[in-house]
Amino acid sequence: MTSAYDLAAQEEKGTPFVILAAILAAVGGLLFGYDTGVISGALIFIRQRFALTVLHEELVVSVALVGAACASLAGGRLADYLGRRATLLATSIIFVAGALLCALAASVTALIAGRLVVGVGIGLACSAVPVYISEISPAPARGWMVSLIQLAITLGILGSYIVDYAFSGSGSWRLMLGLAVVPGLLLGLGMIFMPETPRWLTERGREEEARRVLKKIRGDANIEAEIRDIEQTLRLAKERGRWADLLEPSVRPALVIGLGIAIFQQVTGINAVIYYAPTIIQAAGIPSASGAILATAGIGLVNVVMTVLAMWLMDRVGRRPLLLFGTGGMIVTLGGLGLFFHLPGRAGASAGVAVFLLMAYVASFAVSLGPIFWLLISEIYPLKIRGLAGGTAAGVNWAFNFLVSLTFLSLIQAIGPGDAFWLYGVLAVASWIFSYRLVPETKGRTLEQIEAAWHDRLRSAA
């Protein structure tokens, strides 16, 4: 299918009604890294006021992922009932929930059942934040808009240590978790006032609105060419997606495309640095609760400031290139941190040396899997699957994480540090191999483009 856009709406780089939109709807990814990364530094609080074992330092953190991973795999069937916009709003309630339900626990008990709850809204969020934005943003500029979500997920990840260090002299690690309030919030009255998304509003025959909302979020560009497009979208898709439909010969590939990436993202141990960096420093050589988190903050830093890198890059340079190139950049660095924690009398100065290696590692991260894992399962899906087909790519990166995060500690303790980051980097060479020889680059193809390109192949193979 050729589109039908014409030359000024491929150079539509989006009205700032659109950026606005993609940016308020990107503070489910904020509450996402929020909640994700201040546990790293609460947990050397939490630790001591309940006096927890290593199985109960790892439900901690990981229980929020149990949550995730049910809620995306719900969530984007969830996102194709009631709507992009609606699922966004009852994401930012159940965050608001959780986050004081952890503030307030008296117990272990109450602060895993407070953990489960913020990880349905995470899930719920990663379901449904790249669809809305994928499914807003024009096609020249989809590639940096769905990228906004990777980079609030690093300011998320970035505040949450900021704020780590600043109560970790007094050890509040209530206020720590609370603070998720005030972004769940922001979510919340943010998308009161957002539309929802054309292409939903089309596939439920409410044309005239799914028009109202283009001339907003396209400006002067030609919608009527863009309606054609989505509605001749939605006659190769006459009912709604199932779970059979995610296995349909034209569909298998983009699946196990996402999939894949999906369990890559996971299996080459991002979320072990960043839910236990605090802790892996001070293995490291730097004893101090404040001095961990301190070093901490600063692979934030830098995960947040080559996410911004990859945003410029993606339109320009494309998803490939990029993937290949920042993955080979983990291998080298896993490799590295392996052999560190292999030396014999590390101390001191050595130390520098693991937290080089971690900010490397995870910039090599920020410029490929982070970022291009979410762009991808926003984009590859046909519209009739996108919601379901996108929620169980994300559900399935959140079992992933639930099981690096669970065994993080014990992996640890039974190989030792040095081994444990080795496996990661075997793992990390895996996906090298897999995204060379299955992953497409959809740069600058809008996204009927991309989901006739499955169909022209299918029919090729034929």
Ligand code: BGC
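Rigid core here is just the name for the largest C-alpha set that superposes within 1.5 Å across the two forms. Positions refer to the first chain, counted from 1. Everything quoted here is computed from the prediction, not taken from an experiment. What changes on going to the form predicted together with beta-D-glucopyranose:
Thr333: CA moves less than 2 Å between these two forms after rigid-core fitting. Superposed on the core, the two forms differ at Leu43: its CA moves 2 Å or more between these two forms.
Once you line up the core between these two forms, the Cα of Ala428 stays within less than 2 Å of where it was.
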Second form
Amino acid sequence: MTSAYDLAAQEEKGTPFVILAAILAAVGGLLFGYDTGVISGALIFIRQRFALTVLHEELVVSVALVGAACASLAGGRLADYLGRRATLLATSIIFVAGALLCALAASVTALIAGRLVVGVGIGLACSAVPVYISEISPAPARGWMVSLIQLAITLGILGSYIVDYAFSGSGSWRLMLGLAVVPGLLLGLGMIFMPETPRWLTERGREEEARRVLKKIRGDANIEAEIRDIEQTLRLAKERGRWADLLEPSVRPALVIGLGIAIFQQVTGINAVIYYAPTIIQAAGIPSASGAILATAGIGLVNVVMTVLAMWLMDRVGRRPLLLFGTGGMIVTLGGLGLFFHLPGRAGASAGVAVFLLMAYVASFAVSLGPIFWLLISEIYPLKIRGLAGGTAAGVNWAFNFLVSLTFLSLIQAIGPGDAFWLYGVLAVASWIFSYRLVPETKGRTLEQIEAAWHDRLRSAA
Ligand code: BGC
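Switch from the form predicted on its own to the form predicted together with beta-D-glucopyranose and print that structure.
Let's see the whole complex now, leading with the same chain.
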């Protein structure tokens, strides 16, 4: 379907105001990344302070993942119900409260409770941030703008490595965990001054407000056409989304794609590398802890730099070529890593090969499954269920994150690192085939055009 909405009329890169709004919302990703990385360093000292049992230790780490998975599911509904912006404000309050609880915890129980609250904050952020950014961005810039969330995640991970390293001498785990308050506050303070999305406002019948916001975020562009397009999409949808709507024939293909990419993003092993890089590097033959930590920081840096490259490419070459190219790189590097760990007598100099392969693997992820998952779940769903469906995909992503990070150490004990990497490699092949066959190109199309295409497909299939 051709839309009345004139792409050329939109500012190619977005107005400064919309860029600021996207950056402030993306701070939600910083919470996610920082927390992902910081706990491993803090745990060493928490263990000493509270004489943790293994069960306590596992709970301190994983309760946040469980909280995030559940809150992502609920957060999507909340973003549809309360609005994207209000959900982000609530996220900030919850996250700051959780970080303070952790930093001031006088007992293990308080710490575990704090971690659960932090997880809830992260989960809410994961479901609301991509939708918020996607709905305010001009179509030609949506790729890089939504990918800001992935950039924030990778910066958060890198920042947490640096903080862990800086405080490792003093062992101030309370500061390590408490510093998360900073991005939490930044998100909340920023969102106070940012608007709700025009799409959500229109859906709620608040067209005048939607018009005002559009004027602000689109500059001189033709906003009437955009309003018309949103209204037309809403007329097609008639009523607000419910869980049952996720199974409607016109929504099902998008649902399958979102859930599939959510699962593949995790089962191809990224967090085995992100969480356990020092362990893998030591197993590859670099025995010193400082060498392993340095190589890990290098991996964190590669992750950030390649995400920036992906953002630059996303709206130029499109999502599909990047996804297929990057997943291809993951297959090759995982194959290489598996081979490396199967070779007899590797040590010393050759450990550098493993570090190189790990970096190349993370680089391949950073240009493909990393940002593109968050982008797709913000753009492929119809407006009436966008929050709900995106939140469901984020929740499933967290559940598989939990599964992979929980099983990685047992997996390498049971089958060895070589076979473990090959297993992730085989799953990466499955991911490539899945993407090749099912993932549509969304570059340059408005959210309304993407939604109309699903209906067209259904009609032509009937
Ligand atoms: C994933 C995270 C992962 C991160 C690494 C994100 O897209 O969802 O699980 O830790 O990328 O950069």
